[in-house]
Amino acid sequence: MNRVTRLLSIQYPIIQGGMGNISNAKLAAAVSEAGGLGTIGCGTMSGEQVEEIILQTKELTDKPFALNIAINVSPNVDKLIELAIKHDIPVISLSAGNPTPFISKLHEHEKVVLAIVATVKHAIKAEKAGADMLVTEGYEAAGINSPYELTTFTLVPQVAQKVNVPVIAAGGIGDGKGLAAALMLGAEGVQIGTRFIATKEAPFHENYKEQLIRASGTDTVIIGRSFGRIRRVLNSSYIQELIEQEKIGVSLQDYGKFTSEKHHVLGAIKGDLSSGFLNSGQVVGLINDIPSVKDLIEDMIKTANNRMQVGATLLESIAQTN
């Protein structure tokens, strides 16, 4: 047990990333049941839609799960905060905006608050504002990303040496080796998204899962850089057309329309790859199968332990040699 598992009341320091409007009760509950922290991402959904997923999740698990609120994305932030309080959601992660205005109210209701950050500056501000944990998300991550483009390997240790609250590593992590590396960098847990898409419980279209298994680490691309709205997605004909439109000067309004949650749902849930897109992190190059969530998490823990033991043995051997 470490600070992350203790504060979140979970078995393993593994958190599911928010997935916007494709979030669902089945996957969130499966992650929590397997010992991690499942997450419902609110995206742009209405309060009524999110509440329905919360109730469904509570029917599937009595374990803790989180609500992810993307501050500058959701038009219903205040309503979502009230829902978290009403339904006694123990953990709230705040992303895509300034978490400061919401932390004190959440603390009044004894919520654990995670703030998702992408720079040391923002990490320090979030800690001062009262965030209980910091999710440091590197540029490798799927979906909406930071324009600062710092990688997980460099971001985690920089943040860990500047703050006192627990640090969670996110971006480019999908197996036990990634978990071990994150712990060695100073994190006390990990947040993963793309790898959970390719699991048996994840109710996404088979086209999505097949694309993840077939893809290599170079099959993700960045869109939105010209607008300062970074998003990492799987390459496709739909995305290539959007990239061309961006090159010739598509308007911000049209870009927002083409990358809306409507087109996210079309790709991920409906499997329509000509009209929709698929979020994916660079970790996609490590995805070769579709395990159960339980098997994935247990394998991550086992592999991480083994890798850390191997590393300790190697360092000890080097020390003795010298």
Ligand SMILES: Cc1cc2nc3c(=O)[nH]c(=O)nc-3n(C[C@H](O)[C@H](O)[C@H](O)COP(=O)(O)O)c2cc1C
Contents of the next structure:
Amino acid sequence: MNRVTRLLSIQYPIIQGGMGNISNAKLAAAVSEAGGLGTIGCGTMSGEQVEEIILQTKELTDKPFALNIAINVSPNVDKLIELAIKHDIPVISLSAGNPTPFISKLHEHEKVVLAIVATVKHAIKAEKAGADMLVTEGYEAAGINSPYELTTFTLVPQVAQKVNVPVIAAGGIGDGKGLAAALMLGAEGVQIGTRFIATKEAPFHENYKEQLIRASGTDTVIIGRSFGRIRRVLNSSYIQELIEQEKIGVSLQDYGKFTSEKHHVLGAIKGDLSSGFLNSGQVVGLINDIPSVKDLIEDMIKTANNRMQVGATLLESIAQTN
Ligand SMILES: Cc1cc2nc3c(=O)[nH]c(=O)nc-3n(C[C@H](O)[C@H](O)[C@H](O)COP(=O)(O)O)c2cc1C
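The form predicted alone done, now the form predicted together with the ligand:
Every component of the complex follows; first up is the chain already shown.
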């Protein structure tokens, strides 16, 4: 047990990151059932839509799961917080905005609050505001990222040395080696998005999973730099068209239409790659198969243990030869 598993009442310190608008009960429940923490990503969904997914998830698992509320993305933040309270969801992750105004209310209802941060400054601010854990996300991650573009490898230790609450590493982790590395950098757990999409239980379109298997680490691109609103996606003809539009000065309004949740759902759920897009992190280059969530998590734990022993043995032999 560590602080993360204790606070979240889970077996392994592995969190499935929220995936706004394409989140669903099946994946979240599978992760929680396998000993991690599943998350329902609310995105721009209505309270009614989210409530239905909460009820479905509760049918599939009696283990804890989380609700991710993307503050500046959702038009329904207050309603979603009410829902979390009503349905006794124990963990709330707050991303894409300032978590401060919401933390005390969540604490009044004994929620564990995770704040997603991408700089040391925001980490310190979120800790001062009362966040119980900080998910520090590097910009190798899939989806909306911070314009500061810090990598997980540099961000995690910088945050870990400045805060006292547990740090969860996110961005670029897809196997047990990544988990071991994150722990060595000072994290006490990991949050994973991309790798969980290519699992048996993830009910996304087969085209999405196939694209992830086929892609290498150089097949993701950042869009939205011209607006300071960056997002990491899988390269495609749809995305190339958007990049061309950005070059010739597409308006923020049209950029917003191109990258709207409608087109996200078209890509990820309908598998329509000519008018939809797919979020993906750079870790995609590691994905070669579609395991069950349980097998993936168990393999991560086993491999992480093994890598740590290999590392310790290596250091011992270096010490002996010196
Ligand atoms: C399809 C998809 C949608 C995502 N949507 C959200 C979201 O709504 N809110 C959020 O905080 N993070 C979102 N993320 C980020 C993940 O929660 C997670 O932090 C990230 O994927 C970790 O990096 P990785 O992809 O390298 O594993 C999304 C990621 C993916 C793959």
